[in-house]
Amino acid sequence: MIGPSRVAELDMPSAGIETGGSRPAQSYWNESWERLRANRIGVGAGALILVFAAIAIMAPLVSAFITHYQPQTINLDQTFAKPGSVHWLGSDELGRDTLTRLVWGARVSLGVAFLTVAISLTVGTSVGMLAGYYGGWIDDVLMRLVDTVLAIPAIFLFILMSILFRPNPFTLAVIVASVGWGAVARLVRGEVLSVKQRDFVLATRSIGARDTRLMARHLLPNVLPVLIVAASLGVGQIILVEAALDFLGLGIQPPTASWGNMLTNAESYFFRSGWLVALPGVTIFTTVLASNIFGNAVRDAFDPRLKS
């Protein structure tokens, strides 16, 4: 029988045994990170997010401070201004900084994307966990229930979620990732299938460990690379995703500035003042763009298969 300290040896998995180089051989963890730290690119990207995040966690502090206006601070004598002194990116048709809402419009935004995330994960390695681990008639029933959500046209579904409830940042991240969450389950299933086989599993599943400690300790672990990878990713898509809803009318109502609302509410102002749709334009492009080099960054840093 393997004895528990040799049981936590085989937990995480490691990069591999170096045999014929004097560097000694470094654990999964440290050379993933190593190896996005190498990636420069990578790593500047997800400075920016950090950054974008940061700007929007202190949205009040920008207003109180910096813009000294409210991002619902209407002034008509102020209308279409050019961006200069007093508006430093100029305003809108109401007189409305344009700064003072992309900061804002970036806390709705952002906040949607994460807050989705953070739900899609939670419930995809959930049901991912409990139908890969299981197997059976678990199996059979939660991917079914995966398959009728994925089967489901978003719009349809997003339409319907609209209609019944407000859409806030709240309920519109709830109802965006009650679409995501099938794609992150069938994920997760697939690791824990590959993983569950192993040694280390079936080492600690042969001294008594419980079910819940194996799936917590054991395989969660080895899951987090793919989390991590369809987090990144997920955060760009996410940001498209509620850009469209707002476009349709289906997101985040006026006057709560989001960046996909007040890129709407531009169009019909598009041969007035091009800087109103240029700025949430280019912002989301720049956030989606930094957020899916970051995710490849990720991907390339984790995924053991593309270790050069």
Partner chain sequence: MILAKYLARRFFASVIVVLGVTLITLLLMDRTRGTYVPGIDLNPSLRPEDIARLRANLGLDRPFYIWYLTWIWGVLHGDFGRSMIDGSTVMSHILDRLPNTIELTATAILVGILISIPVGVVSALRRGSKTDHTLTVVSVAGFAVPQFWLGLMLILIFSVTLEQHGLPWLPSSGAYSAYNGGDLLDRLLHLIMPATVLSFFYVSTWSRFIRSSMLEVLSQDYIRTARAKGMSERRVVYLHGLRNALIPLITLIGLELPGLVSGGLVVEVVFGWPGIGKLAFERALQYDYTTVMGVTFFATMLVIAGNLLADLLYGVLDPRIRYG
Second form
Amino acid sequence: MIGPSRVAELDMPSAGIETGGSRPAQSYWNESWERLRANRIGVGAGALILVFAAIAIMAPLVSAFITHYQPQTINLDQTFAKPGSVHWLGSDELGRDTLTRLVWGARVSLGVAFLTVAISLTVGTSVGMLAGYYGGWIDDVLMRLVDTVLAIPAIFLFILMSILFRPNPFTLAVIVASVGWGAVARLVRGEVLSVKQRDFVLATRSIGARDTRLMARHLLPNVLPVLIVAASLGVGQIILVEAALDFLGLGIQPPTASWGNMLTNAESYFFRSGWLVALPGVTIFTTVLASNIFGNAVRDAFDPRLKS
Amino acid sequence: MTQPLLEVQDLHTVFSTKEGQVKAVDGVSFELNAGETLGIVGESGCGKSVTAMSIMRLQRPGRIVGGKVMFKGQDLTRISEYEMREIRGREMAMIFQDPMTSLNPVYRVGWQVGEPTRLHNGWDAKKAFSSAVSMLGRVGIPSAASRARDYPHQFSGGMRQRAMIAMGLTTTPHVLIADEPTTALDVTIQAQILDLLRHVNREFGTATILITHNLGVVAGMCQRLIVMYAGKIVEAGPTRDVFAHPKHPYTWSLLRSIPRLDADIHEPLKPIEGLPPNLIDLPGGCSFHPRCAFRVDKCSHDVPALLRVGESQQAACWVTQSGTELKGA
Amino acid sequence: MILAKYLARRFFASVIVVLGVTLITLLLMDRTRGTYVPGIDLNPSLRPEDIARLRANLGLDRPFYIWYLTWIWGVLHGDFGRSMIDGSTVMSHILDRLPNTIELTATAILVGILISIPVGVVSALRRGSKTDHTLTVVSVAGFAVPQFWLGLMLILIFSVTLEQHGLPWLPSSGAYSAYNGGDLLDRLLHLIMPATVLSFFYVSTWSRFIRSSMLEVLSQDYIRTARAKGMSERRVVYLHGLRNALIPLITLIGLELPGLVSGGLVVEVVFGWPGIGKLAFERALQYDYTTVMGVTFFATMLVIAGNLLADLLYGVLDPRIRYG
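What's the form predicted together with the partner chain like, now that we've got the form predicted on its own?
Then the entire complex follows, led off by the chain already shown.
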């Protein structure tokens, strides 16, 4: 029974440089969490976002006890104040305190961003899961819908919807999410399709689990890493989109302060005060940068395959 | 005896990693005579591929930190990168383990096979292509003229390895280094490719270094054999003698882990006990001693040198150097 | 032929998408229709009968599905209808603005490619070096800069501040000067800032992409084969590496084709650039359904064409791809 061909098939135990010290077996989540924590820059960026979020939530307190201005209080005696002891970051054409408005603007920008992510993920995950799990005509219909939504240049959809709904932070989140869900749905569908092939799905089905249970208990945990990565990478981009819509006058309307609409006015007062242009932009930039760095760190930690 | 074609003397190649320096090749010396086929055998990670890459000076990101590679009177570790390029592909060709990924997917096979002649002989595209076609025919690609216009993905694994061999031969090099040339192929294709390599060796007189982890491949191909373990040569000698009377316990265990036609069918195959060594943290003394069935006290303290043992072989082992035969459980 | 079959399938899929897009767009616009009449605020003395007549003239009183079918019928005959604001054909508006938009975005994409390829390749070849780190930081930062704000800052610096100090300054608005403008130099001066802002974004995206693509390619076995053939490192990188590394970039650039219309919208608004994006933006604010519909349709066609073109080019550049 033992012939020369068996000789040729024989392999030696393969191991070598890569067999370093042995590590204790850890679950996927623990390992990912460890990897994330080891990334100091990423953790720092995440902490910065948390600080911004805390400031946004406590904006009324900041107004009352730190800056002593309200975001919409007009003071025509102190227009275009330079940054200094009276107005730490200066004031605008109506004498409103820039720092106070930036703090209140954080509520809008971060609030809309998180809400948008939440809506996109909820809708996108549901659609993607239904399409991937059931397949057939349900898949066809849902995916053609996704194709269609993603084929319209996003900015056009935003413009049309902004005209349709009177934008407030909630509708604005819906508007931005109206595009975002499509990409999430595609992502989730792909993941579900690959998970569906694995044995445990068949096994679960064979013991008579219902579809909803199968999806919630078995498929969802498997697509979760993808969702976490998509969410953390999405925040920064959404802040940029929201700011651009505000700037175009399609988002949050004055006098409510948002980082984007603070720049709309500033454009008219270039000659008087460059500060009014620089500050909101720097704020947006810092927030988006921190979000992106954090998002990249999360991606590297939770999905090493995607590491660039 | 005549001057060897290629002479490797005390070669050291290291890799720097976060955990420390890895001595992938640690004082390897051997020679290759014109026209012969030399086998280098060992587990993956034992340094056999790095040795080959170091000869071609393609060992990056590793660094050659010592030793010489004498070829045609010059030391390849000392010559300039420009001079080295003239050696690569012209004097020495190399074929690799995975023919699926070793050809560039976006260029036609004939173009790639002809590239060495365009680089080194200064041939124009047309002449290089027609030489590629004839070489593809000689390595057994049917209707080579039309297949040369195919892209690599249109070739089967065996045909790609043939194309790789053809690519190496276009400039009629003196040395062909084959790094695990059959590992990624089906068993029947393996036999064909080995056959081709034997044929090439005879017809072109190309000296071949065959790197493999498979002793079965070596048995049918190589006149001489080198066994490597943890970056060092542990045994060397004529293939027949080494197979008949291994002088190093590692070789001995390797041979016992292979099924044999002449063995007692009740005798179980013996895997080698223990794990391959961690190159960053090698055991003291002989690197093999933790897995060695014959070890004596000395083995864990002193490193044995590669010395003549018996008629024709060399081994780096305190036990056999003291005259003990390797036998028993 | 397989390719013909593939194209046919793509075509039918596209028809469904285009119909869906027009339906969604029109539904959204229809919801805003209400009792609106274009230009009513210019003439508040209109009586209800007049308003009704105006709406009937513009077809605004017709039910939605009639509106939609009429519009589709027109488009199939190459007729995008007339603007509700000024009565000129939508096509003439698009054709009027298109050259400006192409001038801006094509410049930006070209500059983007010319800068991002060397930047990406250098980063990859010197992975981990100071150069690589610097380029990484710049591009990660570039990705976080709001486009409109970058535009405003450039205007602040190169138009406003330079002018205040009596230095030569760059024009901040329009594609050419209204007086004595329009020659090549004048147009170039107007182009500098908007094209910079737009290409800035492309460079920061693409250079990252090329870097990682190049790193992946350079670790491939066929690169080792190429080196073993004894060629210069330059030939290894550019002949055997770059071509493989650039294939995925084609997709990215194909996806930017709709950017010809929409990607530059914000930039066009900031710099008052008379392009299609700005047209769509202004007309949407004025409820000019027909113009917005026309531009959206046009942009969607570009999206689809861009995707198709990217796929086909991919097939040309990567022999492994076969359309099945």
